[in-house]
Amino acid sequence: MMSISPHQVISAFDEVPTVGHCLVACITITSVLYGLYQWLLPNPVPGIAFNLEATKSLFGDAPGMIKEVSVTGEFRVWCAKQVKKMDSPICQVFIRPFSKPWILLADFRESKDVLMRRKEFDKSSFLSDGMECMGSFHGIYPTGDKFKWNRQLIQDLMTTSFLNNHVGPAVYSKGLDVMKLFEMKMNLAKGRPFSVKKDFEYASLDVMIEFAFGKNWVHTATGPQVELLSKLGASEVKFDALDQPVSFPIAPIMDFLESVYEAPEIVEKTINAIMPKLQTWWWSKQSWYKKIFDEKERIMKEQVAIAVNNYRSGHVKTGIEHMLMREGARAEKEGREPDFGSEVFRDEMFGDIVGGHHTTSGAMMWLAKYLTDWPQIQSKLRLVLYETLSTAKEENRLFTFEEIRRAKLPYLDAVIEEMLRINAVTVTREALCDTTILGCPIKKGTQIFFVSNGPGFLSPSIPTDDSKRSETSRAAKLNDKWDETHDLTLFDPERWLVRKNNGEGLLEDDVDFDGAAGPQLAFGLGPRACWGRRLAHMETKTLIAMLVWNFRLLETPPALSSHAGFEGIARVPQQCYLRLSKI
């Protein structure tokens, strides 16, 4: 009979899992997981205000932000609320899990210093990732050789001679087209409001196409709309109550114009994605995406080929032809053949077209809405135009492009600047190294958001300890505050004017326009400030002057007068309706 020793019995017993063993294992695993969970929770930067509740969730501030932005369509509004809630000119929010917090800066003096003087900040990589579909466009590059190389190619396109001789007449011509379209809609609507959102978008698109291609391109977006409405009889227009908008049919536009029109939405959605590069890769496999960018490549190659022939024949007029001229001069200087087949020419000009049409059309829509909502400002502007351009008024005609170009119109400049002030989007930068802002530590790779619709811009400033500012910020001389006894949310163009006399006039002899009257970040600042600002101002000034000269913008019903916006490349209104009467 086999005997079993006590030692064997004890060994066998030890091999059987006990409740104690399981308990120890569970406690150990739980402790490890809890420790991992605590380690993965948002980690605030010392000394910078934050939302305490956000540090108790792996998702930080993201759920609350997503919930609000999904309703409002505006990240900037949520940012301004966080700054006010934390009552600090600098605060941090946790948007992307397991990443550095995003820094919100609501102090104009410090923002201007970072944007203009501090080289330890540059283009945000998450924005560049979101713009990857734009290819070799200068806007995606950090401020290095590639950025400067592209900017040199397009440096002629914002000169006075190019704008006045090539772009200005195109702006005027496209303005006439959209005014004709407005009048046709006005007559068919019989006193009812109608949407002009696509009309402004298409007009600006047509301007940018002629800016790039000139007369080498014959198709427009506005032309088919005019043609369609010209064939529309009054009996074909469906009417409802006087305050109900009239819906007009929209004519299709050619594929390339549709590609330009849709590209901004692709960029905006990609920038807002959790993983922008992955989304771009996935979309690039989709047929709709391929159609847009295949059409872009096809047309841009055609237009570059036409431009090369014109350049070699000595004819340089269009935007692309000026770019080729710059490349030719650079190649000669460097002792090489010009690379006219480079994708840089196609991508750079396509990016300029996309950015220019989207941002400027949004600006014109906002102006149309404000002038409708503030009839006294509309009347003042109309009177200024009539008195300044008195010859045209006396001759009962519209001003010419040369007349509007040469006219000194400080009040119109102020109207435009005030619209920009209220609708500025958030500017971003990324820290290139460990540094500080307002005395707070900022780690390399941190994203900085300059909140241009919060304290100091659309609400009273939050006090800042000047001793914590950078040396260059303290030394700078600027108007860093508005008169905060007045409501900063109101549309008040006269805050930008300096009176020359004691009267109330708004003509050149009465007032000067001061573009540095107070905080403004609409076009950014420094080496990465908006390249196309002069073109945008010319287009906006001309078309809005045409609109006010020709029409009275009558009150629209509240349901059609919301100031809610969509935020992306620019802030654009969610709706834009006009009710017009001819002057």
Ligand code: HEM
Contents of the next structure:
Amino acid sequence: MMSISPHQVISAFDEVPTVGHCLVACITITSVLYGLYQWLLPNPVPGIAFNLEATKSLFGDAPGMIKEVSVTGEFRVWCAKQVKKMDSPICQVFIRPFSKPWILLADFRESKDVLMRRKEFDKSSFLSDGMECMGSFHGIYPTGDKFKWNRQLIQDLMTTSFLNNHVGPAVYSKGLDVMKLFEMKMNLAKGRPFSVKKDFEYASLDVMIEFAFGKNWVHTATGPQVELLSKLGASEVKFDALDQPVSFPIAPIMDFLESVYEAPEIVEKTINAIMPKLQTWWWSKQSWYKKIFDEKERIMKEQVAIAVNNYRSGHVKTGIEHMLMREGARAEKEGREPDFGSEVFRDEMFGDIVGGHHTTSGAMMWLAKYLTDWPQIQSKLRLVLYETLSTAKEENRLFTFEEIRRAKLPYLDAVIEEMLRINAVTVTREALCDTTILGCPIKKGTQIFFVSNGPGFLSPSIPTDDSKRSETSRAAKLNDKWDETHDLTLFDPERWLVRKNNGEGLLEDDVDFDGAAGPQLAFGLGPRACWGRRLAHMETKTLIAMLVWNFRLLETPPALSSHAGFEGIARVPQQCYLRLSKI
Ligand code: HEM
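Okay, that's the form predicted on its own, but what's the structure of the form predicted together with protoporphyrin IX containing FE (HEM)?
Next comes the full complex, and the chain you just saw is listed first.
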């Protein structure tokens, strides 16, 4: 049995806490907590401008940013504001707690240099973490072996021959579908405006599906809509005053199309989450999320199986079939069996479809809005189309795909470029090692945001000390013809044209389109720039030419004509209403 000595009893009494002990303990705990709090507070990188207030809160700039973005729907607007407030081409903001500040770079010359020439920067984990749900899609990989492996598989899909022979005719036929839908809506609306947001989205979705599956897939998103409206009697359409929009019923689309339609929204919400990986994990447990990705797996497996059969019988037409062909050739070279069951085919093609529809439909919506708001530009464009495609005009028919593809239309190119300039999203990169930008220290792992809607883009550049630029930036050829004194917020396509004569004409003989005339980050730049740019251009060019050729885009009421956007993987307008009359 244990016994307690008198000495032990006395020392036990000694250990009973006194007020003094408590005070010491409180002070120690408070000091430790205060030290921890100070340590967790945002820690600015020396020499880079920041918002002082943000360094006094654990949450840094996040509460202010979230408050503003919840109203505007746009992170880029908040970024541009910070740059202007700090009046510096490079500044830092504290968005994710307990991590490195994010760097905002608002200087086109240096942005171009980082994106195109500097090996110390690569795809950002800010984007990759938010795109985890896209599986083995190349857009989330750093520029290494996995990235190259996938890129090899899709190397045929942006070639001139694939675009002109497979994608172009699909673009043209989907364009005809959506023009038919517009005409039906126009007739039913009797001079009233109506939303075309879903129509552009569905048309673009149909293009991407045909790009991937060709005629192996028969369902479209626009088809059911056309069918629904064709059965709608004039008496079933509810009218109000002439300026009130007419709402049309929306036909349901197949589950797989719904999955493709919703996937970009999931990606966008995850990218913008404070903890994207946690969010993806949490969502992946939920039934609505599982439904989307289970459906994607089911259909992609079905489509790969059809494509494998076609490939084996010597028919290679669609996007997936070309990917299988590349894998077949690669396997043969490496002396192994092709791995057609790999998830890479399903994830890669799904990623490309997702990357292509939301972005391009957003671009077409902006164009429709701008051409409505600037009727002189609309008229000039129509005239240019009629004069350039004069045979079709004389024969009183729409141009063919071959005609529009071959037509040189510098003015239309400029219209598209100018729309892209105004609506570019914020491209990102990550530092792969400790380095510098504009002479400021940048630690490995830092996320860089290239602000493309602030100084140097939509307002004059902030003067920058050239000696602080990188060597490659200083060595690069400068373009000094861009006029920053002419209001940069205005939609003015002629900024992108170089005149060949003294007249005012806008045809091929009068002007050249110069895509390098001014700052442009709409498709990013460098090795990780947009892979689908050529397809996007073909689609916007064809569909917008069809729209302007067939219809007059009449003025819409101010309440339906806002230029507010939602920013995600693309910047899309919050509203897109048209009031059409047939030409
Ligand atoms: C107007 C339409 C489009 C816009 C504005 C747009 C914009 C962008 C931007 C800003 C990036 C990031 C570039 C960078 O980080 O430097 C990107 C990447 C990408 N885009 Fe597009 N895009 C469009 C259409 C398309 C289309 C039609 C496709 C598919 C056919 C596509 C596929 C991709 C892919 C796969 C990437 C990732 C490239 C990589 O990580 O290397 N995009 N796009």
